[in-house]
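One chain follows as structure tokens, the form predicted together with the named molecule.
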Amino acid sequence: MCGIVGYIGKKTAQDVLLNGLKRLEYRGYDSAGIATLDDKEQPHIARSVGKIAELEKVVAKEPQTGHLGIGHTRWATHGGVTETNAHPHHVGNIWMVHNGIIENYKELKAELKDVEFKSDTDTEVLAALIDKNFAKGTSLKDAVAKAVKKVRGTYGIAVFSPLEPGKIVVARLGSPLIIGVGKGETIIASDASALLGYTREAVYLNDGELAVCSDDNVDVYNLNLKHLSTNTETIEGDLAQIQKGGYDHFLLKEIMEQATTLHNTLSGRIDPKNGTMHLGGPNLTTKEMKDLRHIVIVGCGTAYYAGLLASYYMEQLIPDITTEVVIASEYRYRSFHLPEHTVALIVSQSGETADTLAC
């Protein structure tokens, strides 16, 4: 789960978009976008794999004017890291970013065969539902209720349309959403630090609530559409005391989160009701895996070590493999012979060792 932004105001909603997210960097991502919705109700949309600073680029090319927005940090679970994968997703009347997993997404796939996806993602499935909502007459706001009713799985959500210009609707089920307050504008984040700068009056929206957001008004409701009261807290501390998650150092605040991070690591990638796995980066066959008898985890530093635990596991799982564990910035300059039915796996927490990435 990454970040998402939004921003409705004065200020030019790119800017503040592209802020936050640089903001919300710290968490890791692997893609990033905007949609921003300009003063003539023309949407825009930019989207890049890689870094923020990629995103800038593309923007660059074409700013965008309009004065609300939303924007994502991806970490992809259904989809590969592409351009056509990242957020916001556009279906329809509905532009959306989205935090979280759509478990159920495949059946809910199967009741739109009138839509033509575009990505491989969960996300999409979703919006398309909103969207499905909305066609029918129903306001934006209601169409998020009715289609978040659906789904099981996490879904932190900000969604806009042209036909319903001036508000952006959010929607949280076990992924954070805190909506800034501000004179004047009103600035959404998946994480306090990215609302800093703007305000400290935030709206925290729990579980199973939605809110309408628009630049003088926040209005939050449960999913039953019954009008909730809000209370405004303010934010404490500075940035780095907010990202550091109320630990005194990083380092803690991660071995600390180390149970939760594997949750939501393993949580789209296992299917337990039929016993397997989505394994969607090697893309190997059943049988590719069956026939395979030489693993090599290749890391640097802490990597390293997590592949020599990772080693020990799968040479008490599944005996008639070898695993080897190798160094990165060695093993770049090694004359190594591979036999066949070998597979890598190479290992980076940044996604930017050099000598891992030149392995």
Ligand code: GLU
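Residue numbers count along the first chain shown, from 1. Everything numeric in this text was worked out from a predicted model, so none of it was measured. If you superpose the two forms and keep the largest set of C-alpha atoms that fall within 1.5 Å, you have the rigid core. Compared with the form predicted on its own:
Fitting the two forms on the rigid core leaves the C-alpha of K226 displaced by under 2 angstroms between the two forms. With a cut-off of 2 Å and the rigid core superposed, R269 has a Cα displacement that reaches or exceeds the cut-off between the two forms. After superposition on the rigid core, displacement of the C-alpha of R334 between the two forms amounts to 2 Å or more.
Now show me the form predicted on its own, since the one above was the form predicted together with the named molecule.
Nothing else is written out below except the one chain.
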């Protein structure tokens, strides 16, 4: 649900970033922030909990005139809804925004013993890893490539450093990133709607690619830093059409995008070659997983229906386990009894459903 915007050019970056983040508000978020680099190569960061309007109040207290910056709208996954957990994140000489989930962030964090982490996020861990690589005298591009090679999960990131002013490095795996190519400016976004009004010419970054963006150039590489040819495509349609993906209604768009959404969700987590998966969340030992005999799936509305479908698959794939799917608004008032070796799978469309939280 998160959104990314980046800008480098002649315009005031914070204005472009705020405008772009407003274009992405329909995606849902709980906090927002921007980081800019001023003309003296000094970074400035502004973050807030709540709507973009709250971020605008923070920015208004100390407006910046720099021409490079990155912005983000966050939907909390790792860590609660706080200003400290909001993006952009800053570690050492790195400022970064990130969409996606770093599944192995705890393993990476354990390797970074000298870093004093300020947030509860997986994003800050990746920023610290990039900074560690960058500190060894490599270029920002090299530092990003080396860091993301160690990542298991999904990411769309935009990174800048005052040590290499005039450029933003972006990379993606399973989380969309589009680079808008304008006249003397480059705009980065996770959704084409944020680019409209600035340019209709765009480079669509593919999985496993990174790009070095300046105000007049975009160089794309694979993670082995082999330079790749790029195709600039024209963004068709108006803002409403782009946000709806060409569909008449957002509901229809969501229905038709289910296959792509599922693919993106699992991207980076499945290893087809070895027939293995790396899925975060349960935090159960192998023995605890093998001992499971009963699964209760709790949800409301669409989350409940998703649970029903999941239960059909579970019953087919794991014959020794029984599944029970319950409606949260009813279950919370029952005096239910659970057998031994039971686990609950709590499903929410928003993360805020009161009945589901009560269960």
